[in-house]
Each structure stands twice: as structure tokens, then as C-alpha cells.
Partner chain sequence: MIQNLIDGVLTGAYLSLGAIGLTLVMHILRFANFSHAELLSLGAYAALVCDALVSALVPVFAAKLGPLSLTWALTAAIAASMVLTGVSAVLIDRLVFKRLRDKGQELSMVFASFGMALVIRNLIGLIFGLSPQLYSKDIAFAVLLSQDPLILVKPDQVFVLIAALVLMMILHLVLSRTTFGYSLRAVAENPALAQVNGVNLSRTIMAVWVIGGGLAAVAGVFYGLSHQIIPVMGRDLVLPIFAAAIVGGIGSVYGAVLGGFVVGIAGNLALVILPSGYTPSVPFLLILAVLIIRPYGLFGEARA
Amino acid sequence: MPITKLTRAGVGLAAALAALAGAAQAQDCTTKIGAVLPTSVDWGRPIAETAQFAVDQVNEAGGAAGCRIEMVLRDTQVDPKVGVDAAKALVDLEGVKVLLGAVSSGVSMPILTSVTVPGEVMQMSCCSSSTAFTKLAEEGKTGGLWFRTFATTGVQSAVGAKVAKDQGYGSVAILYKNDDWGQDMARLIAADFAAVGVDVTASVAVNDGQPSYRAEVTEALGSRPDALYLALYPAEGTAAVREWISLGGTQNMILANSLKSDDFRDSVGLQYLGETLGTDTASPRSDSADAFRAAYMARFGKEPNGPGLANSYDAAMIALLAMEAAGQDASGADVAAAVARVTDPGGTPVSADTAGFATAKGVLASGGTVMYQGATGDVRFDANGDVSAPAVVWSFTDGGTEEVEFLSLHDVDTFIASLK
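Can you show the structure of this one chain in the form predicted in complex with the partner chain?
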């Protein structure tokens, strides 16, 4: 096995060099891909920037499927009508075969049912978390065109519960964002806490766009928990945690990956986050995630911390790899079918950067398959387009975040099984 793999990698490398040499010629044509993302919201703009960043890297490697890639970005304004119309315009007017987005499940779902599935366009979302997509796929209504790089909420919640147990917290209060992701998260984590024997003293929904989160925080504080679990986004997370700490709430906090954000750390203050642990599905241990991180820092001057950034990068990268694998003039269904070829566990590992993409081009050109090691770890989709991933427990540092504990896919699966 190692020999074949080595040969394959060697062939890949050679082909990659050839591909790099051929890059100039690839610039002659342009293939458009579509992106429908909420660029007018605070957390949406960086997600779009990251997708564009992946596209730029691919263009540095000579583009995909023989052509330079142009990402046509449309704002959804988090309004389903606007998002669906934008998606339809991208498919019909720009002729895209691959669509990245959307973020909110409430926008992704109507796009899927009324634009991409009827139009046979592959849709790859970074961040839509609703379990409704899994159900839709199980009913066979996504036509295999739907993917998301957002690891199912179950991994996050299980690891969150593991942290609480390992830290010896007897009781936890939960603050969750009152949207589809947060509601799922709150339900799952409550069950997981119960399974590991941690009391949930309060589970408080935090609505978007409230002028003050004082009442919600007071409610959680009144239940006097050992620790606080937060499934919030940075804007309301910052407000809630500052309130929490100023009221003397415990600094034992467990964060979902949405709060892995520099803005959040800076606004709350590192001095109050010493006891805070976060969970994420990214795997900073792999070279690939490091490559992504380094390239991202070179480009944006900060770490890729924030909700959905790594997921958005992987969504764009996998879509482009699949386009490369499907070849020129491929249909949306072809590209969707090719996703398996670029996330094949037995394939040649490629990293998440320009060089990785160039390597992949070579391997794919010679008929091989690759295993994309993404910014969120080894991405592997199941039949429903869902992804499962290894997990990591992290904490905040001066420069960003650091890994505290790494759980391989196997560890995660074993732990989840132990909860049942």
C-alpha cells in the first residue's frame, strides 16, 4: 500500500508541476461559480471573504478544470426571497453549475428546493446546520446535489459535554442563540449533559437583535451553575459574556465553535477567559489545517477565527476540487458526483492551500482520487451530504487559540456511542 501511495503521490507531484507550468494557458477561459452569502451581516462578511480567498488560491494554482475561476458573490440579506432570487439569477443568467451558500438554513432550504435541485446545480453550504436537510436527503429529495461542511451539531454537543465532565463541573447553565442551529444545539447538549451526569440548571434562549441581554444573563446567573455553556454568535456572545462576568458569574465557560473569534476574545478580555474552553471540529494537528492557517494569516493578518470561516474555506475548496475532478463543461450533477473522488479516505492526501490544490490537479488528471484534508480536518461526506469530523478542545491565547485536546474521528464516535 505505501508503495502505491508513494507512486501516486510522485505522479501527482509531477503532474502538479506540469499543471503549474500550464497555468498561464489556463487563464484563457473563465468559469463562474456562484456564492449566495449574507455579506450585509457582521458575521457573514468574513465568511464571504474566506470563500473568495479559497478561489484566489485555486487561481494561483492555475484555476480549476482548465479555467480561471470567478466567484460571483450575491448578498442574501438573510432574506429568503432575496437569496432565492440571487441563486436563481446566478444559475440562469450566469450559468453557474456550483453554488456556495447560503448560511442560514432558512435561506439555504428554499434555494435547494426551488433552484438548485430543479436546476441540477450542486449546492455546497458552509454553515446551514438544520437537521431538516438530513431528512430531506433521506427522502431522496436533494438528488445528491446538496453538501455542507458544517459538521453535524451532534459532534459539537458531545464534545461540549465531555469537557464539562472532564473539568468536573456538577452543573451547567446554557445560553443559546434562538435560531435553528441554537435550538438544535440546546436540545442536544442538554441530553448529552444529562448522559454524563451534569445538571442543567437553566437553558435560556437568546434572541437576535435584543437591545439588552441582561435579563437572560440574570436568569442563567440565578440558577447558580458551576459553569456556563454558550452557543451564541460573537455579537450577542460578547454582550452576554461581558454582562455575565460583570455580574460576577463564573469564568468556567464552555464555548461552541461560533465563539472562536478574535473579536469576541478582544472585547471580553483574555484575563477573563483563562478558564474558558471551546470546542470545534477543526483539527489544528494536521499539517493541512496549519497550512490553511498560515496562508490565511498571511492574507488577512489574523487567525481564521470566527463562525464558519474554516467551513466556508472547505466548502469552496471541495467544490473547486470536485470541479477539477469532473473536468471541463461538467454538469452540476457531475460535479456533485465528483465530490466523492476528492474526499476519498483511500486517496492521496492533499493539503488545504495552493500547493495542495496543484497536487490534487495532478492526481486527478492521472485518474487517481484524493483525500482533501481541509481546514476543518479530514472532511468526509455521508450519503446525505453531511460531514463528520474529528474534534478539538481549544482555549484562547494572546495570539489566537491553542489546542488543548485532540479527539480523532474514532474517539468522537466512541464517546458519542458511550452517551447513548
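Given the form predicted in complex with the partner chain above, what does the protein look like in the form predicted on its own?
Here you get just the chain by itself.
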């Protein structure tokens, strides 16, 4: 009798029960995966902890491809050279075929081009958003090894322009980090602001590690904009905003998701951020996103409010599902090719937890495919390894952030289309 989706689901349920029953037993083998994430910065540690959370759940389901999973974590310090060295050690010394990370596009790009593609290692990033990766994939230079669970900078750029338009700002100055991500954001933001009739009065690059950003801030402030757009990380963002405020700059600010940080809020002072609005990609209004939120709170005792947390969870879980689908001793290319089997819109739906992974084992073993329903919803990769996502506009509060406006995937796509 042919295997239908219904019979596959039945096989999957039986296998899931068997897997859960034996999950406590020690595995005969261990498979290492690598993770290159910025654990030395306040917003990076939770991203790594969330990836480890997914690994722990998979191990509770019996591991992936018959082996317990060990995530070997290395700190990138948001530094390209450190990140590349860390990735090389994981690939050359630890022998990993799957690499999670990095966060910054400026770190992920050299890892991709000099480590994972030459080494035929699948790279799954939670948080790198530069459109340069899309171009590289279109040119056939990623070898099908690159995926990311975070939408491109085009989403944040468009939503930032929408915020400026809705707030009635006639002009905006931009401070952006002088790396691949920041340069991409500055280019896109300038075009999107122009499309909604907002004048960009200045666009100033900021290098990290400087003792002062007074010169850059003075240049942006001299154009007397109605608002300031910041595509920076917390360290340089904090210093730049302090300079901006001290020199009399407006409190009308629009922030990229990289500044969705408690440390940034506390270091600058909430009293100076009352008119500030941030943008971010968002989880959909779905049961799977709600389930992740509940599971995260049970594990960590707080809301998953930091940048990239849901994306980090999905990146790890999808990579591990693909490892399960590819089987033991699979190459990085095999794992990358198996991503399509675990994010198949026509596959058996599986939840983002231990039980869901156990169900996926059975379905995949029977020759079926699964539709992963995760923290960011039903993840769909295009031919370039990119995803689309809903978006949110947020503001700071005493305890973290709160949602100001939610834009569905349809809303985001419609607004982006209007810009063109």
C-alpha cells in the first residue's frame, strides 16, 4: 500500500513514542556541531543559550541521526578575524559539518567564503541580514551551503522608512556601523526613505572601538535632521547616543533591532529614549510561536525579548532536523540538501520541541518529509537560503520592550512593493 501523509503521520507517532521512551538512554556516539556566536557581549549570550536549548531538546528525543549532539561553542567577539579563526578551529580540529552562526553579517561573510564553502560545511545563521549573501548565492558562490532564519536587511529598512513616514519626519540622519551589515543598511535605508519622501541629510559611518564618536555625531547633527536612524550595535550605539544627546540632538530616534538591548537602554537612560522606536522582524501570530515563548519562559524564567532568540532556536532546530534527515556520516552538503525535506510545505507538520523532533524521526525514517513549525512560524527558504518574516515596531519600557505595531508578512510584502 502506498505511504500517504496520514500513514506517515501514524508511523511518525509510533516512532516518536519509541524515541521518547529511549531518550534517557546514553547514545553510543556523539556528533559535534559548531557554533560561532558573540558570547562576550550581553546580547550575544542569550542567542547562544537559546541554540543550546534546542540541542538539549533534541538530545532528549534521542539525538540526531542516532547520535547525541554536542554543540561546541566559540566566541566571535563580533570580530571578523576572531570569528574566522574560531570557525577554522571548529572545522579543522573538531571536524564539524554544521556551523551555527555568526550574528554580524561582517563576521558571517568571511566565515562563509573562507571556511564553510571551501570546507563544504553547512552554515546556518540566526541573525545575519545583509543582502550581500543573496547576491553571493545568486552568483552560485555559496554552494547551497548557506541558510539564515533572519530576514534580510530589506525588511528592517522598509519598516524603518514606514516609521519615519508615520511619525511625520521630513528628514533623517543616519549613523551606521562600518561593516557589511551597516553599509548594506545605510544603502537600503537611504533609498527607502527617499521613496516615502523623507530626506536623508547625512549618512555617517561609525567604526567600533573608538575612544569617542564626537566627530561622527557632530557631522550628523550639523544637518539638523528631524530624527536620527541608528544601525549600530550596543557598544558603539551607547557611546554615539550619549554624544548625540549631550550635544543637543533630538530624542526622535529609529533603531535597528541590534539595539534592542537592556544594556543599551540602561546605559543611555530610559528618560532619553521616550521618543525612540525600534524595528525588528517578528514571530507570526501562530501557535508554534506561542509555544516557543512558553517553553523559553519555562527554561530561562523570562520573556524571549532579546534580538535573534527565536531565530537562533529555529536555526539550531532546522539544522538538527536536516542532520536527522541526512543520516549518520553525512557530509555538510548532504545536510544542506536535506533542509528541503524538513521545511517542506507539503510535509507532516512537526512542532518545535522534543516531541516534535521525535515525531520527525519517524516520518523521515519512513521516507516522508516534514513541515517544521517553529519559533518564527513555518520557515520557508528560497533558492538563496533566505526567508521572509513579519515585522514589529517596538519601544523601550522599564522592564524591556513593548510592541507598538505588528506587521504581518502580507503587510510587509505590500509595503515593500509600494516602495518600488
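Residue numbers count along the first chain shown, from 1. If you're wondering where the values come from, they're calculated on a predicted model, not measured in any experiment. Each form is matched to the other, and the largest set of C-alpha atoms that superpose within 1.5 Å is called the rigid core.
Engineer: Cα of residue 120 displaced 2 Å or more between these two forms, core superposed?
Structural biologist: The answer is no; the displacement is under 2 Å.
Engineer: Superpose on the rigid core, then tell me if the C-alpha of residue 365 is displaced by 2 angstroms or more between these two forms.
Structural biologist: Stays below the 2 Å threshold, so no.
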